[in-house]
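Next up: just one chain, as structure tokens, the form predicted on its own.
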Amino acid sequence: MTKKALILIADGTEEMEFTITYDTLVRAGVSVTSAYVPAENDTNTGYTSPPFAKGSRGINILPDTYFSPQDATPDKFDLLVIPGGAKGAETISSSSPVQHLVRRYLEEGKFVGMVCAGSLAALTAGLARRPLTSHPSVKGKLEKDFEYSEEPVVVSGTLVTSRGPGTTFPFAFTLVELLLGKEKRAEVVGPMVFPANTFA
């Protein structure tokens, strides 16, 4: 059965963390959906189709759909991903429906991935103390409540966290391996032609 992943996006989401994860999962055969999480003051929420999300570096990305808590439940997806980017991570992590879903996914044994400032969702969701990592800029907000690590990728049960744009490839490869196994990871990594002795 095809694995399914939901990647959240908002204005201010870090483009590399979003696109590298999305692209890598698709290469592995995962069915990926991106969902736009509007900010509280967003006036576009009445439209049927989501607006472009303006990334942290000004690149416009068109999400697949609006975020709907009813359509994002763990019975419909195997993985929930929260990218970083300060503004985007703030919008996503401060959403109470997202916080509720983070807890549900983990309770039901589904995977949750957080990159960069996206790891703030672990804090806002009230997760129990566990190992994790994040971008250095939000370390101070997380290190008191969690076992903070500076490893590129930290796997704690079904929670997978990573540090930033530069660690997004190993983050995405880890998600592929957890969902589909080491052979699939190697199959995806090979054609990307990484230089020798890199993280792949």
Contents of the next structure:
There are 2 protein chains.
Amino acid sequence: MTKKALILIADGTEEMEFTITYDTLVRAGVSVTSAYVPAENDTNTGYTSPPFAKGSRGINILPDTYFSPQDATPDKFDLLVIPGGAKGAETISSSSPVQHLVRRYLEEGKFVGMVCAGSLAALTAGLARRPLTSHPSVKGKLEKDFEYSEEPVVVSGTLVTSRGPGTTFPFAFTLVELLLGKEKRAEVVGPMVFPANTFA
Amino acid sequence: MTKKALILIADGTEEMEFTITYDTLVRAGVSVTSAYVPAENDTNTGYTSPPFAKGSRGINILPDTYFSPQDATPDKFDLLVIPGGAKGAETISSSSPVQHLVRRYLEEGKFVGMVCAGSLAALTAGLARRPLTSHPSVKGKLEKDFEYSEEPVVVSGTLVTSRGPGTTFPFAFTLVELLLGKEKRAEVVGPMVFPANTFA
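Same protein, the form predicted together with another copy of the chain this time rather than the form predicted on its own?
Expanding to the full complex; the earlier chain stays at the top.
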């Protein structure tokens, strides 16, 4: 049975975090869908065909679809991913349908991945205190309500959090391993040709 | 004086290699332009507004512009980058205007970066024998004509080559250092939050 992942994207999403996660999951055989979350003041809200998302460093990415809460439920996907990038993470984490989905995914034992400022969604979704990491720039907002860690990737039940572009490869490999096992992880890492001892 | 980089993109370009290089250069303050190189049988050839490039793992990226040889000359940019992804690298490296530009950039002391299968452009451009690396999958096509290395990043004069998605961060950091110095490299690496001892 093919595993399915939904990756959210917004204007200001960190394009490396988005791309590394999406591409790595596809390499593992996961069926990946990206869904555009409009900002609250986005005049395009309601379009059925998504506009492009303008990444945090100016790369324009065409999402696969427009975010629609009823098409994003945990019966349809095994994994929900929230990438970082300050403005993108703010848009995504402040969406109440996204907050609701984060809670439902975790309640139903499905995986939720958050990287960088994307970890703010753990706070806005009102998750119970648990181990978590994030980009250092948002540590101050999270350390009171969570067991804040500085590990590159933190797995807490089915919540997987990570720190930034520099930890997104191990974040994505951890998601592959949780969904499909250690062998699949090794199969995906090999052809990417990491320098010796990197992410080993 | 702001440094300028031109990154080529085609259908089948490896989207992590493209995105990591583009984003890292932007973080360093480089003015980056992506230019879409159409495949020879691309019915869109001649459009003045580029279509999106379909990445090797299905991420659709909107290039900044359409590749035009007269707008890509070494007087306009400090760096020309050719990313990998089998199909994308084939399209880009088989373009005779690209081959001509690769030679001109190197003759004029400007930087050329090639990563993964993008290193095939060294062969198609007819570059003289020199140290070089590439993705292992195209080693067989390159090892007779070049001093083939398995180092993550190989700098040979102003030609910088690298191996795959797993070496694209150090590839991009090397380009930043060559264009802007060691301090700028460190300034860019820090906020990306790599795990300890990674790409140090």
